[in-house]
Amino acid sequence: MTKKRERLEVVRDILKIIQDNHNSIKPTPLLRHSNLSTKRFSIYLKELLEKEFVKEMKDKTGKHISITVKGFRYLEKYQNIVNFIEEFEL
């Protein structure tokens, strides 16, 4: 039986992907890495824009989706929920 990722777990990895791309990919790519259906993936991207956790840049290539500070501060407390955690074998 597979697990279910989380809510927070799901946004956790979307944008630890854009993280790694250098804070810069492509919505494609992104649905591609994200492991999440094309309905789901649009569900959770609206929400991250908008609340501010990532935003949508324009150039001549396309779009691009880049993350803001707070998204960054997202990904800074989650890891301290999950060193937590691990910290007290919960």
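Bear in mind the structure is a predicted one, so any value in this text is a computation, not a measurement. Positions refer to the first chain, counted from 1. In this text, the rigid core denotes the largest set of C-alpha atoms whose superposition between the two forms falls within 1.5 Å. First, how it differs from the form predicted together with the partner chain.
- Comparing the forms between these two forms, the C-alpha position of residue 82 differs by 2 angstroms or more, with the core used for superposition.
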Contents of the next structure:
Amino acid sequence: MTKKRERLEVVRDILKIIQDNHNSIKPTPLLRHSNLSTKRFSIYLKELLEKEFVKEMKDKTGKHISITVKGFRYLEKYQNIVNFIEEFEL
Amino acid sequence: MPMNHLTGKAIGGGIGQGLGKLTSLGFGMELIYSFVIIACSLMVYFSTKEMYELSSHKGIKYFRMAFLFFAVAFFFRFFIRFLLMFFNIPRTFEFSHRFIGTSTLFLFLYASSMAIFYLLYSLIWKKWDFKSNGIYAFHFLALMVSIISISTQNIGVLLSMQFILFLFVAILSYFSHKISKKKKSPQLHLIYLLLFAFWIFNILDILIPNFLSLFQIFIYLISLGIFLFITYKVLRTVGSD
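Switch over from the form predicted alone to the form predicted together with the partner chain, please.
The next block holds the full complex; its first chain is the one shown before.
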């Protein structure tokens, strides 16, 4: 059985999926690729929108999600954050 | 034992007074010592700000808060030292009868207890499955320690409470390390224990002036070494940007 992902790791994975899709993806494929239940995905997406890591945009084809500057900064700093938590056993 | 009967001079007598004069530090050195430790603590606090804002990680939050409280505690520690020198008061207890003395001493004791508690909480919050309001219990405990210490004005009570806190911290820190799955940095717990132990010496030094005069410079140097080491570790991990 695989280990349940930590919150920081899940956030990183969601942002990475969006980034790998040329920074624009619809919510349904994002949910599918994120390997989360619908309920957990909604919680994470809500948190990411509130923290302004991602933004929602609407066009003719529907709703798209893309990463903001803050979201990219999170991806940049992710490894440092994890190293820091491990180093100080936080 | 009432605190105003306990001074370094009373205890140490004339033994090592000459050496004491050589090794005890003047106001300038006191200023540098406080400045370096406050600067280190604030560097830890501000260098981890972005990391916390991005991650909202509770452990990072408690760790940062510990160093913010260390900065506050060292500021009040220095302020007490300054007041003692400025008003030419030989004993901290005499000074604590005045309002400014009582309030400064209270803030110093509260901030120093909270610094230790936050550092401890940053280690155990995940492993010991505390409720989200666990930290309020520590605030309450720190308040109690400060109020009892100030109201009894008894060095014995105060030191016993600090010693009990130290034992509590040491035991929890030890078990927290023992049950830790990663056990990546055993030296970290040693550094924390040294930090807690030398924190008691720092409290002792401010409450009973001259009590540790023979060892004051060594205590200051080791305390500085511990803070500089932690700051270096933090800055190295946080990254240069």
